[in-house]
Amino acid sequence: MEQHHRGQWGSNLGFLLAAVGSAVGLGNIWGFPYKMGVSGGFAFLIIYLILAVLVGFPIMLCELAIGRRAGRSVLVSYQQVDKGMGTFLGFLAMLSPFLILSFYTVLGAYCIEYMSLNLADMAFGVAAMAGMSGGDTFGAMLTNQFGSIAFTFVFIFVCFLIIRGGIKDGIEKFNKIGMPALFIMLVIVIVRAVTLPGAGEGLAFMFAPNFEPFTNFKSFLSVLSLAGGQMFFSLSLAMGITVTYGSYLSKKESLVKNSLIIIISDTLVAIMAGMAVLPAAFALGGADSAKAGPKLLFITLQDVFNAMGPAGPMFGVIFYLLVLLAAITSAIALLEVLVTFLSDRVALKGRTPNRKKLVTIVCLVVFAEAALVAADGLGSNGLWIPFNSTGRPLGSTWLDFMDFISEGVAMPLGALLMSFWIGWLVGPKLVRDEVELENHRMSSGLYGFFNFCIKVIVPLAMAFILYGMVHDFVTIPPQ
């Protein structure tokens, strides 16, 4: 079957940026930081850094060859490998990003009203004449069930108006536009936040030595299952798109020096995130501020620019608009996992598949399920949870209910049962036979690094991060 109607990456420089867009969300942004703030800093930057280089490599570079092997949607991709197994990784790889999307669009929403608002302060004065603080703020938002709403609309509308074009003139011109100015706005904000009265002591947590965590077996385990989850959360891992981004890759491209590059690309921008949230979390609230969860991006950091006077909706306006930026480019990301599944469903069937009635499709579906979500206002309007008469975290909210199914179990699991299906059932030489296209070398030391990580190192990390995530989501109150 012919696979025109896919299109393909302008240029591997276009693909990359895309890549690094899907990477770059609030899991960057808001996540790294968060997690960091409860893992004691230092010690969660030194695990995510390890689980970048044994887990994070392994597992991209064999989604990434699974995709541009067959060419066709995550679904597709994994059954051309096996049937059997390829038909449950598929399904559990659609699950997450249609889950994901429930909450994520929703945090991109308050972000929109967020930089909504710090706009109205710089141009009217608007808050400051209300008097609020960031927490007077949040609070009257997430009990704004037709505000959250109708916001969750606009940030999917975006959405739907950037993948309508595919993935040429759609998610890859927006991605060249995108990512460089959201590059400009961090730096920005960065300067600003280390200049801030006590920033120094935010540094200091994020980069002076601290082996506190490791002193117990139990904190170790919270350690390196908040870490796990944050990159492969980050990294895009286990939720369908590296695959469904490799299926329009080039045979020409290394995929090896890309997954070293958007491995290295969305590390960076998380440490550089750290530098943006930690010191100015730190400059106004001390150390409890950096582990205040959502209320980190949207009370603490809201009162921070609250408190720098004339230039400070200015400052608001640019973070949220970078956190707007880098939630869109993740979202459409995950967005297009399920509509290249649909199309290429269509495809298959000898029809030719209409783009934009499909992502139209997917769009109203997504809204449906994330109006929940908004409505919700993370358990302030008294919404029935399931599980939630056991008074577990998991059922705290809906936002909790969601993640804790798609990152909690979802991905980990996938991963896991994904590194043994090809480490130890269908063979690494699959994915070097992929790698190796077009005269590309993975010489023998690369080659057994990746061997012996996917067959040893990552399911054995997959298997304590998934027990990790599971514990922590069960056990551990919400922030």
Ligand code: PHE
Contents of the next structure:
Amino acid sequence: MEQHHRGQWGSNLGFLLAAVGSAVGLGNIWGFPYKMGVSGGFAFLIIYLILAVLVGFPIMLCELAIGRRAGRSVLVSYQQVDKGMGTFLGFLAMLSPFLILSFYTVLGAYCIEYMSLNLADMAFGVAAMAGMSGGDTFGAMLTNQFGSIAFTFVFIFVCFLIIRGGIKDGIEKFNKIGMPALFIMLVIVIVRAVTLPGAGEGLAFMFAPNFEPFTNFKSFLSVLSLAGGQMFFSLSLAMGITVTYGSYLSKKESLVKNSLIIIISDTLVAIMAGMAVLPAAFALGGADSAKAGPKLLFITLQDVFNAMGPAGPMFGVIFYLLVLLAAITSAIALLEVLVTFLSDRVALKGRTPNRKKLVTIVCLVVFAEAALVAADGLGSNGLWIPFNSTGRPLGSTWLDFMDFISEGVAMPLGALLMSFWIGWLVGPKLVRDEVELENHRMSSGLYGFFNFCIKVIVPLAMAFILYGMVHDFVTIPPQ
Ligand code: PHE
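Complement to the form predicted alone: the form predicted in complex with the named molecule:
Then the entire complex follows, led off by the chain already shown.
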């Protein structure tokens, strides 16, 4: 049955740009370099690549197949496979985007603020005039609650304007301009970063073989769970998004080819982001600054731009604009999961969904939870936080708390259950049947690989990752 209210991607290229746009986000440009920085560089990269092939690829194929098979929202798509487990997994897959949006939009707002800071610096030299370091500006931003909430509103409003237009005229159109622009800016920043004196050390840290973290099982597990969580977040898996975007995909397209393109592009951008960030951090701040953790993007790099001389602020503007674009293309994907869910619900009741109204509702609800995270300012403003009294809090900030529930628990648990469900209960044939529509053949070698991964490798890897996430979160003190 043709579903008129839904629409479809205008072209496969449009779908790919949107899917890559959803995958390429703060996870690539912020998470990947800093996690690589804290966990031994090369060792992290190798584990990440192995996991992307053995775990990321099979899950992405499942999600695209399940979404396209039903042509419905993530909840209904899962339910069409099997009602009981499908309902549970569908809701779990919607919980993550909802919680992630609470902090993703705030981080997007920080990018607008940093872009403005560098713009003002370019025009008036404000940072030098006030003698402010990266740390000073970051602290000033976090404790300015009104500013943070206002810019969070601006960020959500921009996303609202884009997704109001729908799949083809909103999301696809924005990605068609935004993604190539992002790529070009990234190349500009890389060229600048790798030509700084001393940048070679940063490149060696990323690419020279180093297996030190593998010599002890505990540190191996820690790198495994960090790289695994990162891979899931970065590829937008187990969050309903790939199912949702797949549901708008035409039956003519090859699911295998599309999965591979998305994974390769996302990984490439993550490595490129590493090449933009880590050599610059090494060159201007030494090896220790590469290990700055989450502060890398907003403190270390701002110091790098401050130290670059007169052209520094200009590179700052380009860099934060690039991160902002990446954040927008991902945030609109996260919002779309919820919008599609509501819109399909209305349609199932026999009414015609009013997209603009639904988008408005979703954006307002997200703004309410994001305002809380913005006001918290990464714990700078003394807000009350759940479970904070038990010694090691379940998150020392609201951002940590939301992140732990979504990225730490809901996502690995969802992927674990899904692989077990598709692999052992429903059977991987369901995926093959969808892949093979319209004369696309899945070779027996590829099917064998997929079958083995989804039945054995993915559940095992997910169980380790889930264990590692919870363990690290409960025992490692916050930074
Ligand atoms: N993949 C995005 C990132 O790396 C985050 C994201 C997750 C976006 C899920 C959409 C859906 O930042």
